[in-house]
Amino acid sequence: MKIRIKLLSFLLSLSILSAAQNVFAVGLTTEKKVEELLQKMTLEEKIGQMYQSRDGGQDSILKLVQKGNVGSFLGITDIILRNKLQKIAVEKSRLGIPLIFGFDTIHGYKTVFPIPLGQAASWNPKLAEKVAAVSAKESRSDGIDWVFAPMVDIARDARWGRIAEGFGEDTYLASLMAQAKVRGLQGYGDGLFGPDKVAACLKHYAGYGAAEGGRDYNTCEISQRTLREIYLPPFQAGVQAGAATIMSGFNEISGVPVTASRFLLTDILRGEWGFDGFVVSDYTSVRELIPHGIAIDETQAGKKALLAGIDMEMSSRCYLNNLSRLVRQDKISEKVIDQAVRRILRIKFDIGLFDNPYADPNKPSSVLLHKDHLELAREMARQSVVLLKNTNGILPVSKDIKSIALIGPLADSREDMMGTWKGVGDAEDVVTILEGIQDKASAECKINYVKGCDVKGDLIDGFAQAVEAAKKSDVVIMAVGESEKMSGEAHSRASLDLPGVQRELIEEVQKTGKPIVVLLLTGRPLAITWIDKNIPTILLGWHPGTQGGNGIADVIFGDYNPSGKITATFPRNVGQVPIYYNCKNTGRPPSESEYHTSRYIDSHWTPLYPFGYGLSYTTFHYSNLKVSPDKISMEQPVTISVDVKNAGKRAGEEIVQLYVRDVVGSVTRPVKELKGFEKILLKHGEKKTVSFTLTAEQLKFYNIDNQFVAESGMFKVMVGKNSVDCLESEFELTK
C-alpha cells in the first residue's frame, strides 16, 4: 500500500507541469494571468468557477470538472479523492484551472483545539493565532486550501447553539481574534500564502449570532446603528488583516436575506471597506432565498444573489443552471460573472494552487497530530479553563491525595470533549478527564470513576454507584454539562439549565458531605445558579478538544493556576437571555430601591457571572488608578495606568480590563463598552503598574446623523478584573 501511495505521489509531481501552468508568459503579474485566464474562458466555463460542490465522488461531477463547470468542492478529505478530482481539472479540462478545496476547520483539524469560545477565555490573541496556524498546517498538508473560519459573529444570547463557535459577546475582543485568526490562517497579508497556509473565511457576514430567540437560522432585527457599532466591526479587522475570503449568513436584516443584500455585500463590504477577496454563499443560502419569499424560483434566486455580491454559490446550483441563459436574455450582463471569476481565480493564483495544484499523499503522517500541535492544544485547553467559584480553596488538589471519585458523564467520554465542527478529529486521538486525572495523580491515589448518569435522559440507576464513590474518597470531582451534539449549527436550545439528570446526580452526592469540585464542559454559558448557590468549587472547561484532559488536570493539580475569563455573560436563568454587559441603560435603570425600573419581580437583572469574569489560585488587589491628563483634546491621547499586585502565595496570571463610558452623546450609549486588556504574569508578592493609552478614534461611534465620531464630553473610565468589579475614574474628551 505504501509503495503505491509512493508511486501515485511521483507521478502526481510529474503531472504539476500542466497545461494550466504553461498558458502564461514568464513574469507575469497576477492580475494579467488573471486577465489573460479570463479572455480565454467560455460563458459556462465562467459560471463553473462560481459552483462548489460536494458531491466529489460521482460520475455525473467527474463529468462537469472536466467541462470546466466546477470551481470548487468543500468537506473532501480524502486526499486520493480530491487529487482525482484536481488531476481531472488541471489535466482533462479545456483550460486546466486547479479547484480549490474548502473546509470546516473551525477549531482545528485533526489535533482539536478548544471550542473557539474556550479559546476567547484565554483572552491571549497571539496564542490564538498560533492554534490558528497549526489548523492551516494540518488542513493543507491533507489537501484543504481554504477553511470556512474564524467565525467571528457577535453572540448575546447562549441559547443559539453557534455561540460556541465564536468569540462572545464582545465586539472589541472579537475584533482582535478575527485579526489574530486571519493571521494564523494565512500569515501576513502579503498577497500570497505559504505551503502551510490556507486561504481564511471570515463567517457568517453579517449579524447572524441575533437570531431572534436564539434560534438558528431565525430572522435578525437590528438597526443600523447596533449592526455597524456591534455587529460589523469584527469582520471589517478580518478584512484588514487580508481575509482572502467572506461567507454571506443564512439571515435575513430588515426583510433582506444577507444573501441578497447589495448594501452589505457591495455597499459596505466593498465599496466602504474596499475588500477584493471573493463571497462564497453559505449552505445552498443562495436557493434559500425562495423560501424566504424574495425570489419565486432558483433562476430570480441565482440572479439576486450574484447582483448583491455573491461571487460563489455553496453546494445549490442556482447559478450554474440558470446564469448562462440569464446573460443571453441580456437580464444579467456578463462583466457581472466577470468580475465574480477574477476574484476566485486571484485567490487560486495567490493561495499557489496553478504552481502546485496536487496534495502530497506522504505529508499528513508528518503533520497531523504533531507532538508540538499536540503540546499547543494542551496550552490553549489550559488557558481557556475559566475558575468560577473556589470558596473553600478546594482546588487545587494536592498530588499527594489518597482518593478521588471522579463521577459524571462527561468524566469518560472522548467524543464530547472535541465539542461542534470538529475537523476531522478522532475520538481515538483525545485525552479524556479521566485519562488525564490518572496521569497526574500519584501512583498511590484511588481513582473511584462512576459515571452516574448519561448527559441526557432520566436513568438514576447511578446514583447509588456515584455516592457510594464520593463516600469513599478525599475529594469528588464531577465532570457535568453538554454533549458534543448540543451546540453548534442548528443546536440551539430552549433551556439552559443542565441537561437530563446532572443535576439530580450533584445533588445526591452532596448529600455525602464531601467536598465537590464541578466541572462544566459546555459549548455555552449554562443557568448553574443553583451549583453556585451549594457547591463551592466550580471550574468550566469548555469542551476543550484533543488534549482536554490533560490540560483540565493540569489546572486541577496546581501545574497550571488558571487565568480565563468568560467572554459570554453567564445568566441566572434563561429568561434573562439575551444578556450582555454592554448593554444601554434605560431611562429607568434597574433598581432595588425604586419599583418602576428596567427589572424582574422573581430574578434579580444581574447576571450569575459577567462578562470578564474569572478567578485565580492567588488574588490580585487593584490600586492606585490614574488618568492623565483628566482633559485632552481631539488630537491628544490620555493615559490610564493601575498598580495590579499579586496578593496570594503563589504566581498567577490576571487579565487586566479597561471599560469606558461615554456619559452623555447624542444618542444613548452603553454603560461601559471594552477598550483595552493586557494579560501579566505576577509573581507572589509582585506588583506592576499597568498602562493603557486612548485616542479619540477609539472613542468614536454613530452619532445622531449616523457619522462615524467622537463627540466632546466627559468619559468615565473602568479598569479591574471584570466588567463589574472595577475601580472609577473620569476625563473630558475637548472638541
Ligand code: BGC
Given for the second form:
Amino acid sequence: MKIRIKLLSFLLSLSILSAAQNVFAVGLTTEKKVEELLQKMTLEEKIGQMYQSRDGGQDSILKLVQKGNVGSFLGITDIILRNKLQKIAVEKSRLGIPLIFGFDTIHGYKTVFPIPLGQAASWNPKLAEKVAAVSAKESRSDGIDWVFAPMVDIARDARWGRIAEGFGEDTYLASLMAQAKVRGLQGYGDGLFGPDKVAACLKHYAGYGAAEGGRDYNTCEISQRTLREIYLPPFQAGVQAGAATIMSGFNEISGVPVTASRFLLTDILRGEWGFDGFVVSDYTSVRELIPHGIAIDETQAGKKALLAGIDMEMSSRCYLNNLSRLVRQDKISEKVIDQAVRRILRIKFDIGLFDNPYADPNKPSSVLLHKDHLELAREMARQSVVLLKNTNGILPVSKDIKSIALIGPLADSREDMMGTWKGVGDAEDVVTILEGIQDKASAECKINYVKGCDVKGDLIDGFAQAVEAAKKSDVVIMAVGESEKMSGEAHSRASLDLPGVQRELIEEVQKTGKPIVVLLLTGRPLAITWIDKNIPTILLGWHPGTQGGNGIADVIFGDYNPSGKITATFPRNVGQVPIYYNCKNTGRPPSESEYHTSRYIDSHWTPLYPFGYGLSYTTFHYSNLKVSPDKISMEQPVTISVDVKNAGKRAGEEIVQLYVRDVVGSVTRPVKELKGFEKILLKHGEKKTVSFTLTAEQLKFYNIDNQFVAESGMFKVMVGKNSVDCLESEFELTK
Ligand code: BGC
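Switch over from the form predicted alone to the form predicted in complex with the named molecule, please.
Below: every chain and molecule of the assembly, starting with the one above.
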C-alpha cells in the first residue's frame, strides 16, 4: 500500500497518471476508475479490450498485447505463459490494463465432476454450488479468471451432443442450477469475486438447444412465447444471481442469428433484466454472420454484432480489424465502443485483476485435486447416479459376493469417465469402474474383467471371453455406453442406440442366464428399449468424472442408496425425439383406444423413462395430498402438502416433485410444469410431510396478448416421485 501511495504521488507530481502501473487513487469507486481509464484510452486501445484471442505465445500476438490490442485470452492453461502475457499487458503496454483469461471449466478443472446433465440428476443445487466453488478455486489457482459456464441451454432433443453440458429439459430446475452455479463460481456477500472465485458466463444466449434435428449449430425456430417461457428463464435467473458475463450462441432464431440480435442482447438482456456485465460472442460467431447470410463481410459482421450488443469478440477479428475505421467514417459512434469497454473494464476491476494481475505458479499444486475436492467429486458422482430398473433386486451387490464379471468397453476406461469438456482433467487421475469395484469388493471376491468389445466398431472377438467370464461369476456388471467424444459440441448423433456392437455383447452375455446389471455411461439419454425389456437391472452413471469409479461402486455395493432422477426424458426410439414432459395436450391427446389421436403406428407415444424418474433401493409411498385452501386469490398463497413414507428396509433419499397444470388458459398450457421439489432423507419406516407454497406469481405465463400474467381458473396439482407417477388434486385461482 505504501509503495502504491508513494508511486501515486510521484506520478501525480508529474501530472501524468500512467495507468501502466495501474495506480488509482485509494477509495475511488469502480465506476470512477473505469471512467478515468476510459478517458485515457485511444480508440485502438478500446477496441483491443474487445478482442479475445485464442492464440498463445506467438510473436505477433505478444506485439498485439504490448500495443494494448488484446483484452482477453481463452484456453490458456499454462500458468507461466499466462503470466508472461499478463506481464506484457501490465508492464509493457501503454496503459497497463490487465488481460482476463477465460477457459471452459464446465464440470471441473483438474478435479472433474460428473457432466452437468448428471449433476442435474442429483436435484441438489446446494451440492452443485459446492462443485462450482471447487471448480472456481482450482481454475483461479491456475490463472483462470473467468470460466465459460454454466451452460443453461434447455435441451429437448437427446441427439444434440451438447445436452451433456446443460441441466436438461426443465426450465425451473435449470434456473435453480444456473443460480447455484453462478453463486458457486463467483461467490456472494463478502466472498464475491474473492481470490478463489472466477467470473461466470451464462451460455449460449439463447435458444441454442433447439437446433433442428438435434444437429449442432443448426437453425432454431422458436416462438416468442416458447422463447420467453422455456429458453430464457434460466438466463434471467443467472443474471439475477449476478452472473458477470454472458456468451451469445452460434444459432439463429427465426431468421436472426442471436449474435446479431439486438432484441435479445440489448432489449431483453439490458432493458428488461438490467444486466450490467459484458457479453462475449461465441467462438468466431461474429464472423459467422457472413455464412449465416446477414453480413457481406467482416466489417458488416462486426458492425451488426456490436450494435446488437456483443461487447467482446471471441477469436475472430471483425472488431479488431474494422471498428476503428467504422468510427472514423462516422458509421458507428465511439460511444457504443465506450459502453462495451466500460462493461469489460468493470469486470476486470471487480474480479481484482488490477490489484492482482498475476497467478502464483506455486499455488496450483496445493489446490488441484485436493482430497476435499476428490471427496466432493465422489459425492456428486454418486448423487448423480440414477437407478433405472432393479426388478430382481440384484442391486445392491453384497460385499460378500464371491465373484463378479465386469464386462464392457467402459469398465476400465479412464478417458471416457471424464466426458466432454474435461477441463485439464488427466485420465491418470481417474478412478475407473474396475478400480472402484476392486476397492470395495472383499479381498476374496474374484473380479473377472473382460472388455468384450469397443464402444464403436463391429469387432466381436472379445465376446467369447466375456461369456466365459460371465459363466464363472455370481453377478455380471456390464459397463457400456458412449465414449467421452460422442457427446458435447459438434457431436450430435442421428441414432440414440448403444453404439457399435455393445448391445450384441449384452445379448450374448444374457444367454448365460446370469444376473446382469447394465451400467450405462453416457453423455445423453439413449434409447435402451431392448435393454429395459431384457435386462433386470440398469444403473445410469453418465460420464461421472475423476471419482466416477468410486462413486458408482458406492452405489453398486449399497454404501450409497441411489437417489438421482433424470432431467431429460429417455425416449423409446429416436423417432420420438424431441420428447419432453411439459408438452401440450393437443386437440387429440394420444389414447390407447382411439385411432385418430396424436400417436405413432409403430411405437408407443410415451417415453421409456419420463422426466423426474429414478428408483431407490428402498420404496417410498405417497399419501394424503392436501391442497389448502382450494380457492385462492391472486395475492394469496396455496399450500400443497403430501406425506411420504419410506416403506422399504433401508434409509434413502427421495426427490418429491410438484407439478401444476393450468387447465384452461387464453393460450394452450403444458400438460404439467415442475413448480417445486424437495430432496428428503427418510430412515426406513420414517414418514415426513413435505409442503410447497405456490403463489400466483409462479403461475404466470405469456397470455394471448403476450402479457406475463396468471389467469384465473382451475389448476391441477400433481405431486409424486416423477412426472408421471403422481397423486392429484386441484385448486382454483380467482381474480
Ligand atoms: C463453444 C463454447 C465455448 C467456446 C470456447 C465454443 O466452440 O460453443 O461453449 O465456451 O468454444 O472454448
